[in-house]
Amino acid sequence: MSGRGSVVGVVRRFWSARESGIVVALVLLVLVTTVDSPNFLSPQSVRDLLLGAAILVVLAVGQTVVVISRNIDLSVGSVLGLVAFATGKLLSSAPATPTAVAVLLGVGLGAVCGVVNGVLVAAARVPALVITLGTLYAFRGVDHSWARGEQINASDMPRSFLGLGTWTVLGVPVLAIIALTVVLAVGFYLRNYRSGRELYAIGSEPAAARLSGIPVGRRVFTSFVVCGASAGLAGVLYAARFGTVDATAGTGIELQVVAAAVVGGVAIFGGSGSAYGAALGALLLTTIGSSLAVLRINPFWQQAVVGGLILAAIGLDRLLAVRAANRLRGRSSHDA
């Protein structure tokens, strides 16, 4: 009985988790595609899928930290592009630079961009949507001004660095391992550190968070720095993955990043969600793109499906919020 009860408990916890729906949708999508094309789950196809999702996962996880605090960062695509070009420029002019140093410099440059966003949002208390829309164009402008139409090719960069985009460990791409490490690190931080848990409080009710003594400005600032650093890491990985880099790298990816986080159960209104859900959302969106190509479906439907998933996720968040409010109202009236 105890074993049966524990199994039932595990099942209940799974279905009550916000990420359960994404897992089910992902499994069903893979099954349908595999029935039509058995090679979809071949080792090479799985590796390609993981490679395609890795950069989006890193960006979505960083975005999650910001969205949980009831903010948004639309500049991540421009930060990725700026860091990717900076990394390519560094390694083409100084090919002896160790890969670890290139990664650290890229993360550092991304964090500096995050500092700019964080200062403007937290200190000036200007809506993040407006600020990051402005820095999206500002960072992209810096990138274009620096590049001046120049394109850096794979032949200009050392093979040791480009290996990041092709190496595998036990058949798993190194990029996917790096992305998983980021997911686990951010997930652990949000769940186990006080400052991480305070982001949820800020996203749920900023005014109440201030009254309870939470340093809202400092926490919001930190979330933007983390998001910028993750975009910087994604920029380095982009350079290693594709080899060819110019000033257009990462253009438009910010919308995919927000979509991955929202589809992954991160409430766009703040206060709920997880790094794990955002990673699953990124994997689901990547899988949708691959599946539609295998099933020979018009790429237009990929955008339609993603749009539908975003609307469904926002609707579900709103439904859960209303149910929670009604439950609390019912308890308070019962206690009275």
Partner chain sequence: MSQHQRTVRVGLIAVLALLVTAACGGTTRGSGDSPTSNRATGSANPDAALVEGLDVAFLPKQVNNPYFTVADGGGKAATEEFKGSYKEVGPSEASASSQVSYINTLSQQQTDVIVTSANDPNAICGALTSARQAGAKVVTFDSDTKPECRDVFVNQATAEGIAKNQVELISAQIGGAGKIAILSATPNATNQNAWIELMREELRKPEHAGIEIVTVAYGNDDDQKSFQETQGLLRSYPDLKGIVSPTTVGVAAAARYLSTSEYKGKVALTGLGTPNQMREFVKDGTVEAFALWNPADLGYLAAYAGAALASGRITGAAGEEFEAGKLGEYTIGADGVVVLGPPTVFDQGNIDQFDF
Contents of the next structure:
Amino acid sequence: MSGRGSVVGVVRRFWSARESGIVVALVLLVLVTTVDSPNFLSPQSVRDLLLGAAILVVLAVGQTVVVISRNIDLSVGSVLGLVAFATGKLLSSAPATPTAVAVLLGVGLGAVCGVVNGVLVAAARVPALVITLGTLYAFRGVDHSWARGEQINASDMPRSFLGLGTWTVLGVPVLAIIALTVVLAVGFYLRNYRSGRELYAIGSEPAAARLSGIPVGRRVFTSFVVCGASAGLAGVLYAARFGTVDATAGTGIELQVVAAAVVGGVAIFGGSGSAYGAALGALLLTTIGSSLAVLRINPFWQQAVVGGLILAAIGLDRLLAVRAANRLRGRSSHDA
Amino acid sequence: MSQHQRTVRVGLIAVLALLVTAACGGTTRGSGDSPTSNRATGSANPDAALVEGLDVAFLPKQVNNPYFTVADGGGKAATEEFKGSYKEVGPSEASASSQVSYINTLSQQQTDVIVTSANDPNAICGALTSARQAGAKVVTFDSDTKPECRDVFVNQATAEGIAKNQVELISAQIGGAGKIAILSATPNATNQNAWIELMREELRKPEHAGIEIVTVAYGNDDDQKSFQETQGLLRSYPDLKGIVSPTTVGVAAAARYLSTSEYKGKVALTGLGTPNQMREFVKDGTVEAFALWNPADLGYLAAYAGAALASGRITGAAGEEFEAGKLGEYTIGADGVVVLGPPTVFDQGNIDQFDF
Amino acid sequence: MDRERAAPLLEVRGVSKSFGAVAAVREVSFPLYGGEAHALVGENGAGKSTIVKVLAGVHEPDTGAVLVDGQELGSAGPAAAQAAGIAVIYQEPTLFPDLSVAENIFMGRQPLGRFGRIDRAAMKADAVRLFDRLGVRIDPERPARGLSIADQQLVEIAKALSSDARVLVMDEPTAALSGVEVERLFAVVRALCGQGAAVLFISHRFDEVFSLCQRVTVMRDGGLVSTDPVADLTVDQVVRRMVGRDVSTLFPKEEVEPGDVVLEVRGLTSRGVFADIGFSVRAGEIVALAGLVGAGRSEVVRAVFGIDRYDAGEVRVAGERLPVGSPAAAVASGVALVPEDRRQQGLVMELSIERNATLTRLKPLSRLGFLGGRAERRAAREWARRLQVKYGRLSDVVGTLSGGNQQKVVLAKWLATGPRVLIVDEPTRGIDVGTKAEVHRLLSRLAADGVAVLMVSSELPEVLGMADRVLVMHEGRITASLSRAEATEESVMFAATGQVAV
Amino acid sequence: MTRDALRAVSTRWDTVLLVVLAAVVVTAGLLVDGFASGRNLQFLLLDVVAIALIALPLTLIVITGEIDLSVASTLGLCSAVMGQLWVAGLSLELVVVLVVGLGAVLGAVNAVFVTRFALPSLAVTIGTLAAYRGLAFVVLGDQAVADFPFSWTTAASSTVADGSVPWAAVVTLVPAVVFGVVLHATPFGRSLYAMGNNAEAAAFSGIRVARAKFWLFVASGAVSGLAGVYWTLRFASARADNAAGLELAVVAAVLLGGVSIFGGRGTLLGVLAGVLLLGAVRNALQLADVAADTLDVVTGGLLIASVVVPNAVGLARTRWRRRRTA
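Please move on to the form predicted together with its partner chain, as the form predicted alone is already shown.
Shown next: the complete complex, the earlier chain at its head.
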């Protein structure tokens, strides 16, 4: 890691990485917005951006783990809602609960939901899209029938817990630090551990994975538990950040989560993509929301822009893949 | 290849032919027919006793929505008072089409009184009309439908009243002059749009000449979106003096954002919110005062209006009067509208007296 | 000879395995000794692949067991087999296209650094070392996607080597390799045997079996026929045991007077793949397209048929020019292609025999644009009979048939269209000797009936035995056009390796 | 192996569904007050017409191994445009033609991305799901157009002679039969199964895979546009958020109907039975005053059961067979 050569290498790797495309888009977006409205980059504003993205980032990273292995988890919004309500309920009825315990319980409940998905997908060998579409309805129904229209307000929860959503360390929101930790941990795991790489292998070619002796069922099961746990964590963070929780929290967020992952370069049919990309995708989507609000663009355009972005992202991935294939083809014919 | 071209050509010709036939003559906007109005028929008997054992069904915009849970709770209390049987049904997502399905079900169940809040003033009209033809009395509350589709609308406050109240609140908080922004719910929320329009009108009056609405932002009644929109407003209008958010989700989200930001105490915030959600922010000084009607009373009044209709005491015609339990006497206004009363303003002094 | 008394490294003992009502393998037993290469031969459908999958732990035997060092193999699937030191190279490569070559080799066995992290540098170095051993140069960091079939097969072999397996099972590893690569592979296998490993080698190429292996096991119809030292047998004996009868002439070429030019290709070019390809095929003629794997032969016929687009040139059938990239148009003008990859391209494995056999003729079989089902059934039965397909019911899924019978279904679906031009790409790859002869007879008869046949084949005897004319490709160009008289093993190989200028 | 067993069971899945549907209808008729009445039948059918319509082309699309999640957004955008065109003073007949045409164009956009650029339809239509809904809001904003002629809006829920079967349901039968015949009794339909199982082999058989998929997406768009017209007239309200989220209900019905999400398997009859089953269950539970949250749990449970049960039965069957032969 010393000398000019490695610097050049790092730069080159940056340019060839899929993530760099999103970074460029993000930078451009922030530049344009800042030119129009200079205090878009004020400390408070940046803090807000990070805060706003944190929950989506956690969800998108969890989703990445599942999507990489050629599955999908559509139930994350419902899990988030369920855990957010459960956390609120716990803290309003037992305000003395330490924040750490509340977080752990929330993550645990999310993981339990993940276990349900994982068992159905891995053991019953049923397509994840169908199962998680089913649990999307089912978890939300459980949430509703538990809440029965009850709303938990900020005043019902202890300040120490709500602080999780507002405190900053050296000016950086705690929420963003938690999200970043999750990104780094999952990203590091996926890149550097055998079981992480096996998820890519499963997503890339499931039949080959089975022949290679990879415990496919167990890995897929684990990926759903991880995704559920991250949705659980997101639920706890949601409760802390917004302070107001009812049974509808997180409704419809699953599409944003999938969109963030796809925009971040996670292939919808598995095998490639990274947690970092997904996190950047989530950050980009959130920033677009904030930018449009700041630029005072007709808010009706936002959804259309997000849709266009998804199409652009997958189109770009395709283009890059075709280019790379052409390059390889050229090279191998020279070697022959 | 040639076959492909032929297919395309045949298709084009077919489409053209259709267009030509369609364009020559046909139904245009001016030539449309209109439904026969079925306004209040029959005559009222002001002395009739309230019938016992009425089936009263509350159909909110969305079940498990805290606001409607409280409002329907009021309806339940009222129904118990006049010894009817109460139930609450409704979709878990706020959509007009699911409401139609529930109205049909209620009509099928021979319900005596349907009390509903419309997700769309037009979409549920047909279903309500056929429910009424099947014998049900229909009361709308909170959000009205077209007047010809229901018997009575129980309005939480007149739109003018709310607009006036909101303008007065913000005016007092920003010292009568400055730029303000509005943080609304969804772009097509009927109530909010009506109120915003009337607020603009109110601001044209000379005493509010110093106040200017710079923009309307939409938080979609979603916490995250409302947060973002609040941030956006403060970013794009550094000299903003105040925000009005006439929706409970929006005002709570905006308050929560302000309370932890550098703008706390510098930018005024008011709107329509529930005391439970807002208590913390009133106490920490983020919000000086805000308003809301009592949703429980709203449901309570709607239930009584329904009972009066079903008992034949009123028919929904203007000028008729009816007794609404603890709330006392109400008179039906033009278009079959009953107004609950002026909104309550909550501030440090009184907020602890309320729990909803 | 003292090995006879030594305990075998691995023993297949009384293994039976059924799928549904079909017994794929019945009571098969044979030993594998350390230091020996052991050939497993038999016709397609004889049960070799099932044995491979049992050894790999993919299938659990219904009865019997696999013993390694006298220990029964656990039932934990492929992982248990790997733990016992068994490595398998499958007939079809099983790589992860999105992952790097190095990761493909070491998946699940990556060298670890501190805290259980994968040591990428070590992994890359190990991969380079393996490729050096095999004498090939493949960039370990490039993704597996886009590798040629031969390179994929080499990665598979590297994968098996990397696991330091004591038992190496190779299911037709040489099918896609060039002669040089085969020699290198054999050197590695011999070295492994020298280190005491046992190798199970499955191949249809008897020259390879006889040059590499010390012992041969013959299977027929799911049962064991014999296990003997190779030295005690001749090719003829082995073939007789495989088919259970004498094989009639393998290349029953009929002499035909060629008619008019039916297929004409001019200046066909696809950048980076092949360039300036021109030839013609007459009615009644069989033209072979020979060359090494990777020379671009399959790519040419794919372009001719319209699967792939091309950048320049033209294809004419009976004078009419075919549009670029439209197989439907090619079919309409009487071209048929029996593709290289039967399972992936030739058949829809999940559909029934009947549906597959009639897939190319849906329009002609429909009445007033509607399909009733009866016409399809009749047509399928008729063609299954003509090609002597062995099947249970026509509604059975085609995947349940043996490889040879599957190939017959592919032929049936194309012959039913009554083609003027029949293109066959490796028509007998992975097919047993008996069926091979049947296919050759069929091609010969079709040519006699006036069909123009274009045949891509890597098997020189097949090329020399069947073709009226041989076109040889090298690196995307046609380097020689040889008449039947001119074509010899030498002349074809010279052109295929680019040593002859045109 | 499980796949084979799965197939054996699933070939009869539509029959199973019809039996379950009949059982639900009979049980509900006996136990739930007001279920077995003409009026209720009318309500039930009116509720499922839009889902049934959209499910028709979607069935074919899913059989080819693709998916179209943008259907509800297409419906919404078509509804919004219908409102604007009506306000602009065009005749309603012309508006209907234009709106269905618009739907076809929106479908063609999906088709171009999927067939020309070879992008996964799941990702593409998640993108257009957001984009079309966004455009709907851009077109109509927060407005609602409601002044459609009364004769048209009542026609949308009017009934055939005896008063219990809505015309809309009868009219839906026409495309249902068309799609059914196309899928099950034409060369085109047969080829859809082949390409759903193995697109490469289908292409090698001379089947125009891309073209078939292209037209299916166009059909899906056009039918969604038609459903948009129906929706707008039935609720007498053109709004940008019409039918938001309906895509999940449609996909649920198609999957419940026995169509494999991986393609290559399913029948139109099964899908129609699935649509009716979901509708009947919800209707009966609503009449029985079961809360909305329980309805969601039941819907989710049915969906999961529709894939888990055939799988489990298949596994049990192979196991049983193996034990018998062993």
